[in-house]
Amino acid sequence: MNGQVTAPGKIILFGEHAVVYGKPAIAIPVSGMRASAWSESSKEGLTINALDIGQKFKLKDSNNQFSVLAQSVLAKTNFNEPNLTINLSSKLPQGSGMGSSAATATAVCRALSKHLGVDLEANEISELVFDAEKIVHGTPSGIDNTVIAYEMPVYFIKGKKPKTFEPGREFFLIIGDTGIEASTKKTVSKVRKNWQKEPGLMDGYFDEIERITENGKKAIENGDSKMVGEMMDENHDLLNSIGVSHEELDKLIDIAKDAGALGAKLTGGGGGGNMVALAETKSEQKKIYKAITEAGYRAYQTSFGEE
Ligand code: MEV
């Protein structure tokens, strides 16, 4: 048995979907919720054993992200197929907007490279996982694999080197789960169809989201939580306009706002999955968390920025 390796989940604070069209987005890692992988020797080649979904993938399978990822790692490092089973388990709900597919792929990448004795840099892991993400998401922007491989807040534009930035204070977040599993591939393709039908209108929405992301970044750097909250609200309205919200997301957002959230929005692909709300203080965060869980939803508290 070979020591456990892990990868965090992620939350997009601003700019999801618009980021697929070349606009900037901001994402943070959720270090308390992780995917884990550990390996043990086997007699018959490489198997990835996804324990949570009860599925096993062999190296030669080509229609899943884990086999494609393992093939790329072996090609890059010039190793033959090892006799190895990589066990995989994740605390991240699938189809929830928290980067479950990129986090599990990153954990598998780390387990395999560790077994091979190869030290891959964050940017190399991110690139390998990006190729595997195409199997799951179709046309991913690359933001999920980036924030997860680097495990730090990023300002991201597709095809460019990700930038990090310094939050001006600690920001307290509550993640609320609709419990509705949603496919990012489907919502991304829905947005593309809407964009093909009405390019002028959709480009206008993406420009607005870009303005919000830039203002949101400045507000994070200035430690201006009220402004960050306002930008989150505006971002959610625009995500509604481009067609990726869901009535359960809107319900959760109302609960969070009624309990005192400074702002709230869906996060990730939408169509279900999670929303993220911002609280002014740790005790406000607890209050909002309580309101969401008492309404019967799963919730999670996290924070970013200096403590
Ligand atoms: C998914 O976490 C974020 C989207 O913008 C898709 C992507 O960037 O690949 C919806």
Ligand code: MEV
Given for the second form:
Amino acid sequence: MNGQVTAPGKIILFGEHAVVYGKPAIAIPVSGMRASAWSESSKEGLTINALDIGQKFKLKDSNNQFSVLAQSVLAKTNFNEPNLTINLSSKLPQGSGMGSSAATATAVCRALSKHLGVDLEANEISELVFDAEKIVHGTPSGIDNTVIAYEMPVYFIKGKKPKTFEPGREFFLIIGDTGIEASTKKTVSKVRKNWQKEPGLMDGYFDEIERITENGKKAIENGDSKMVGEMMDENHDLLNSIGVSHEELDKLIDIAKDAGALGAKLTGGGGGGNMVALAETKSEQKKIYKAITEAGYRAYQTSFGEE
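Switching forms now, from the form predicted in complex with the ligand to the form predicted on its own, please provide the structure.
The following holds one chain only.
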């Protein structure tokens, strides 16, 4: 058995929905929740064993991202198919906007290149994962593979190359799960309808979100957690205004704020799904996590920035 490799999940911290209309967004790696892969030798060729879904993929399969990715890694490194099983497992809930698909693909990419003794750079891994996701998901934004391969915050505008940037300190986050499966497609089309009805009003909201995202980026770089928290609150109010929050999300946000969060907002598509709260310190983070779980919700603690 070969040593384990991992890749983090991601969440959007600022700018969701507005990003569809050409505004910037910021995504961050979720270091506390990861996908892992480890390899062991096998008798016949390469198999990717996705333990969480109980499925095995062979190298020849062309309809799943893992096989496509493995084919690309072998082509790029000029290796023949190894006799290898790559086991894959993930702590990231699927379909929750946390980059589960890109994280598992990145872990597979790292495990295979490690076995081959090839050291791929973050940008190479990011591109390989992006190409594999393209085949399977049509038009991914490029945000997930970039955040996850570099394990750094990413500033992103649709159609442009995502840019990584350095946080000025460690930021402590709590992710709270409403337990409500939300369809991003649905919330995106709801926003589209509102925008078609009242383009002037909605563009005004998107401009405000853009200002918040820019200020949020500066605050992250300056290590100013109070400012980041304020921007999160403002961003959430605007997401409420464009109609993508949910009473359970607002309830979670109230719980987090009452427990001392510096700021809290929905993350991702909205309409259910997850919210994210910011704590000043590790012990504050614990307190907020406890308040959310004691209220009967699932929560996760994570951080980004300097370890």
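Superpose the two forms; the largest set of C-alphas matching within 1.5 Å is the rigid core. Residue numbers count along the first chain shown, from 1. Bear in mind that the values here come from a model prediction, so they are computed numbers and not experimental data.
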Displaced residue check between the two forms: Asn64, CA, 2 Å or over, core reference: yes
Does Asn78 count as moved between the two forms, where moved means a C-alpha shift of 2 angstroms or more after fitting the rigid core? yes
Please say whether, between the two forms, the C-alpha of Val108 moves by 2 Å or more once the core is aligned. yes
Using a rigid core fit, what is the CA shift at Asp131 between the two forms, in angstrom? 8.7
